[in-house]
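Okay, so here's just one chain, in structure tokens, the form predicted on its own.
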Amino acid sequence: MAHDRLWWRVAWRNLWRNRLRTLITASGLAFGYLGAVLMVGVSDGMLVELIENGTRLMLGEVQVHSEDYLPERNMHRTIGGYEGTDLEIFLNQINSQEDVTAAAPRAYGGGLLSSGEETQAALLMGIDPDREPHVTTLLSRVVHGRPLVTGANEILLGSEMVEQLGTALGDEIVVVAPSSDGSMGNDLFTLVGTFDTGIPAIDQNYGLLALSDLQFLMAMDPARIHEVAITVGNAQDSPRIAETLREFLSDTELPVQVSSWTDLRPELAEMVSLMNAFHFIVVIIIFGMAAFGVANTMLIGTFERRREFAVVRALGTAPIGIGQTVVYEGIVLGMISLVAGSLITWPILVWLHNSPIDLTQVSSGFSVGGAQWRPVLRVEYSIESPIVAGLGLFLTSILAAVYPAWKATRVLPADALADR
């Protein structure tokens, strides 16, 4: 043990024999740590925003349907069949689950909207105006007018749909839609608001009605709904929560299908997996580059001390002891770099998390799989990425010292002392 402490002391002193070189090398590793954690944080911020916008806008993080509703979305395939279900009891069962934050019922239909001489096809979505805001942010995207009132025959339209119809707030919209009894339902609805999500597929095609109004238009019993959208505490846990909810609802008499957003938006789930894999590639590239710098520095230091190693070898020190000293230098260098990297990284992460860089002046963002990303460099931080980056830094400093250590063990005392 005392012998081991001696080599640690020698390694520490050797590092500070050339302070400038040690500080430059440690700074390179520290800023490599900052770069790795920061890039992963920015990538995580993009992922969180894509998932939130892809699920909280309209989709929901978990959905419950009748077993045979998807993918055809037949209007007759309601939860509980033609008899429907006691909606309050069913929602209470779902909300009783620990991981469920909120749940909202929905119904869907297709129809034609007419205003004046203009007619447009639309997807009709019936929502509960009181429950929906707890699950999605769709009603918060109302840019003109106000949200819906149940039972008042009101409708919300996307901003682009309003332009296509040439209508304005307060105008009456004729809505014609196939009914569940085989007839054609039609009624007048008042346009009370327009929403703008930034996603053309939604703003051009959707019309929002109160759930009871759409059920009446489509001659559906109030107990019949097509979907329950659910929000949970952490969107990343949605597959596990969906499986737990599926097992819980299997004990009821209703044959239902429970799907997480990863099932409903597989393209978005694939992108999340791809970006998570990219995190490790970033860490490997950054610290791979740093490894060459550390190895070069330690090789120079090893060459400069050839005569010193030769004297120590001539006094009876085993080659393993020489190599051990160099490896210990790498370990100490890694510890110094990790402490320095942590001290400069965390304040920057917290600052960028609370004050993200807004790039809306130079870019308008993009959408993937129904999810929109704003050009705002939102940084998310967690325990995992700093730990992984810290391990990467530490392993880099150790592995970079292995080759110089091996070279040090190959120094022949006679040749080194003779300057050969």
Given for the second form:
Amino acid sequence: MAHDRLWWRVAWRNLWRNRLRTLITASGLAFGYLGAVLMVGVSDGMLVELIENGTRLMLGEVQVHSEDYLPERNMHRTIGGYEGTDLEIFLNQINSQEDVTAAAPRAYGGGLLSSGEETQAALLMGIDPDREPHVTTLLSRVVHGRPLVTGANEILLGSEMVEQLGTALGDEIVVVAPSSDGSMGNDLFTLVGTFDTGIPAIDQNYGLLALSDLQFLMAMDPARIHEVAITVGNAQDSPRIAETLREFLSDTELPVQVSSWTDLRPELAEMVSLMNAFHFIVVIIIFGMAAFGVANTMLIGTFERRREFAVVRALGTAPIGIGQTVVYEGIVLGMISLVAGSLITWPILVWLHNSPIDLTQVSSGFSVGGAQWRPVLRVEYSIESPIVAGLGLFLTSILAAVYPAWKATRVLPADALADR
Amino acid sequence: MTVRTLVTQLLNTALLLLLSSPIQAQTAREIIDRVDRLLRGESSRGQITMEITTEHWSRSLDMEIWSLGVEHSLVRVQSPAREEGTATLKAGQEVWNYLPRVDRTIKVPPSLMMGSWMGSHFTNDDLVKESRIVDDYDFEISFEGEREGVEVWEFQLTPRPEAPVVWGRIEEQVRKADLMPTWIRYYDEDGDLVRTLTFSGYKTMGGRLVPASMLVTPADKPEEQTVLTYHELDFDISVDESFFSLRNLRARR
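Show the form predicted in complex with its partner chain, please, because up to now only the form predicted on its own has appeared in this conversation.
The complete assembly is shown below, putting the previous chain first.
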């Protein structure tokens, strides 16, 4: 062990013999670290925003349905069957779960909206105006007018639907929907607000009604709902939370299906795993490039010291000892770089997290799987990426030292001393 | 076998050929067209009951129905009370609904033409499409002979390439003796059976032999069905086009 400490010291001293070279190599690695952490941070930020926009707007992070509701969305398949279930009790059960932040009940129907002049097919969504804002941002997207009041036969329509119907705030809209008893439910609703989500499929097709108004229109008992949308603390953790909730709800003996957003929007979940794989590749590329730089410097360093190594060998040191010291040099260099890298990375990360780079000028964003992305480079903190990048940096410096170390062990004392 | 019987047989055969040739000469298209107009005549008025059975509910509607040519028809619900006055008007390619509860008429948008009509297994498109069946399809006789002891024709209707139709193929069986349809089968573009229309209760109404009962069964839900039964049917009544107006659609009776 004493021997070992000696080699560490030799490595440390050797590094500082050519201070400038070491500093340049170390800053190369440190910037590589910064680059890797930042890249991952920015694309994590994009992902978090995509997930948030994909779930917060309408979906919720976890949904509960009757087990036979999806994928047909048959209106008769309500939670708890034809009898339904006591909403208050059911929602309280869900809310009692530790990870659940809020839950909101919903019912759906297909129908016709008519302004008199124009008639359009629409997806009717019955929501609880008090509970819904705790789960989704849907009602905050009401740009004109106001949200719904229960029991007043009011309706909210998307901006594009309003245009297609040629109607205006305060107008009466005829809503026709096939009822659960087979008759044609029809009634007059007042247009009290229009919403603009930026997602055409929603703005063109959806009509929002108070849950109880829709249930009445469709001759459904107030105990009958199609869906409970749930928001949880951590979106990335939704699959696990859905699993826990599934087990918990299986005790209530209601045949329900619990799905996380990853089940409901597989294309979004696919995007997330793709991006995570992409992170890994970015880290490998950045450190792969760094590795050659480090190896180059260290190789020159060992060549310069051929005579030194030869003397040490001639004095009776085993070749492995010489190799060791070169590898130790790599490790020490890695540690110096890591400290330097962290010192420059964290302030920049904190700064970018708090004031994201706004690219609205150059791009208008895009949407994936019904989730919108604004062109704002928001940077997310993560524990994983600094650790992965740190490990990458460390491995790089060690691997880059292996070849020079091997070369060092091959130095033949007689030849080197004779300058051959 | 005597010569006499042989002659008789030959004569019989010749006679049969002679007699049947006018019908043979009828093209498939003409037969289908005739069957298609059976329940309508130039104009008609009828009293029908529609019984709908689905997995989740069943209901029965009494309705009065008027038609003029193939372009116009009007249906008005008489019972149950909750839906009394609900009416559907077909004028050309348009379908309108009248909703007495809100006192509004609504035009069925093109996107919902394949949607259910009054919750039944008929679609809105069924009300419209009949006027075009002879224009949109090519006809051929796919079978001619005896089925369950009855001489029938079976026709295959294939949509013309440019025809704006929803079916991939239609098959129809018609009894030779009285030109009564027995069933019509509707297939989608993949060649899968979507639904079957079965006719029965052949009787004379308004001076014509008609199938008084029609049964629709969707292929994917064999336990569901819609039965439409005519209780009264009069032909060539005195109505004109003004009867099939939005104003009259709204008129409560």
